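Presented below, as structure tokens, is a lone chain in the form predicted alone.
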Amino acid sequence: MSSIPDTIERDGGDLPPLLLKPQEERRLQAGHLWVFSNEVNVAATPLTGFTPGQHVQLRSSRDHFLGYAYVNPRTLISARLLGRDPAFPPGKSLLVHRFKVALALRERLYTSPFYRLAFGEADLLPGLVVDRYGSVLVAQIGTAGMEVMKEEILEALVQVVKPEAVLWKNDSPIRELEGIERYVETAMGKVPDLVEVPEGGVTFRVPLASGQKTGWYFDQSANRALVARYAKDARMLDVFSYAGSFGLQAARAGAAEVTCVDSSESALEAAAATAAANGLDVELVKGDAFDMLEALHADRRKFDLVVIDPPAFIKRRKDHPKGLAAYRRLNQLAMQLLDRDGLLLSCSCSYHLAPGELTDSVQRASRHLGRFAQLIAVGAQSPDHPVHPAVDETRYLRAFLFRVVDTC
């Protein structure tokens, strides 16, 4: 028998036992941090019994302590472990020292304060994205077990970060499923309509309320700067481009011209606020990026480098089948666009795509083609959104540059 008392007192509270299954504990045991709602012993600690984000004791089968963890029963997902140190529990001294850590990795990283300093279970914060633009933050929590510690989240920032202000950017659909509404508001201090993200050498003007995600994509800014080697002197074309940030740094290394393709009219203003601002000359095109390529086909317009950085086609396991024909048909549309001997840089941020399909998508389409595609760099997401090694989810975006070439 564990020596954890059955409940354990917080703040004047308690934390009630979420037991398991027998056995299901193994997969925590390994360092993965969610339970799945079959995995609980609902016949001891029914999870009808728990509120959305109510914070628990997780233990096993024998009633060994696993950690703390917050619920939810309306979900498949109905735990995420937040802490294994049973003299932790889940508040804001919790919540100050996985900032400290998280902060100590990107100041590791990166000279300046552009960064995604908390990316969820990759830096054991489930269901909290924070991003840094200098003294401003953004925030944006998915679960209702972070929305119950959403006061505690902002303290533990101020006291290790000491932000000017905060922006919670809680908007996501994801939010609908946790059964906790979105909206987006001001957290503390005075939020500005845009920021500048200095990058590759462009200076960035950035939407932060009214933009997509938090307002940036971090993610990508490697893959940026490798696009970027390859841009001198080239014909280049960014699709899904939303605020230019490829084409816009292409055309900072050299590039002899850019085109941009986004569907949004506020992306679209936001690089041509940024190009102005930088000096820079790119042609900007709005419409449906299958429509767009098409045309530009009609055109008989030729690139030697094409970036194609889509939305998730797969966000769930069965949209896959949809998800990956598309995925097919985006390649091979770009590749019909590239000149004798060009350059493709195709991305996915599907968990749900294997990075084989990818590859193979782009191998399907040259053959169709009637030409040759060489994979010569694999990119992924950039180091401020680390992996955890047991929680794969958190290995999403894919990256692969192929040189493609006509066959004899």
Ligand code: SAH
The other form holds:
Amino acid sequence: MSSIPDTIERDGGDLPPLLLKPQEERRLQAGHLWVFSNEVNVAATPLTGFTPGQHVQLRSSRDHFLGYAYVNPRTLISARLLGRDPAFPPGKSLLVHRFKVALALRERLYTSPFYRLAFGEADLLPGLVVDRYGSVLVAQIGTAGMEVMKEEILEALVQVVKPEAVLWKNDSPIRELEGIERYVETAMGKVPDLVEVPEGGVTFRVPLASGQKTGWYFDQSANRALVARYAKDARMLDVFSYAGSFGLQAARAGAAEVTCVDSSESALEAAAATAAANGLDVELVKGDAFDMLEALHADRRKFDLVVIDPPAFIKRRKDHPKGLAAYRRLNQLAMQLLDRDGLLLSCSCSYHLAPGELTDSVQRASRHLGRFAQLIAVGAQSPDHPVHPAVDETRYLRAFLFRVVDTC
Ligand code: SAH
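Next up, the form predicted in complex with S-adenosyl-L-homocysteine in place of the form predicted alone?
Expanding to the full complex; the earlier chain stays at the top.
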């Protein structure tokens, strides 16, 4: 921190200060990026004096420069740090630098340009994700502070990545809490309705503007490869399948049969189109996963490999009790369908579900059903979703592969 001067020229647009209370800079100095409202010296710098998304200089209680941040007086997280170098105020050059650093990681990790290019806080770009589909980018802004920089984000992406088309997929519900509207719009070029994503030997057809989130769940790609290793000759069930990403890769890897379950018609249509284009066979079941798992059980269906990858049942901490109950029930319903010596990949993308709570859900299910579960592999979010070790919320994806046998 010694290279940061105590006071700085208020260039970078003469940004106003946001002062912290005594001791409240510690977490930030240890690497975290968030400021909560109770940490702000509101007597000196009232949060109500800022507009949502306004850029500030974050300063310690002793008025030392901590970094540049953006503020939102409406949200629980009052400010998020954008950068600690006084020479780089929020703006295009900072963004160009961030995208170059982010791109360098993905280019080391992947041989083809299909990945999450920028993952919010974990790439020091709080509130922004960008996915790359070859020459097409899909960007999603989640905060007012990033929305303010929308034009500069686009310019920086164009400069660093040189895409042919960019889509703003700014329709996440969290934007409402930030006080910014939800919309989907083309930022530049001609954005195709569908893109092709090569993964695990399958060329997936992925809807962009009409797809879920940013189109493709890149975070699960490593876990899909993990599952494919065990797919040969298996009767495989892919629950919450979206566009069939787990199931069709298992089919490609030699699964005997594949069944995909999802409540979204358009997701299953994408899965059907991919299956047809790749010469793969799949059974598609549309409906609520809980109901469909019960129906499959009633039909005495059995599987050797089951993947459950539900949407986040615990979006906010207060949803925890209900969400945990849903994970427990789901794991039990899934295990019921496993044949002798079957494999279950149990996933959760709820940050608020502790990893141990998910393994415990599987363990409880095994006891309830008089079976024995062994954890044989621990999956993680793919490395294009790096974890910021000081911001635990960036480590959100849990995936556990269990073998389930009949002896107890
Ligand atoms: N496994 C997918 C991602 C799944 S995302 C992949 O790796 O790409 C969660 C999916 O669950 C979405 O496709 C959504 O349509 C579906 N979904 C949400 N609630 C559901 C429910 N109650 N029953 C069945 N599917 C549901």
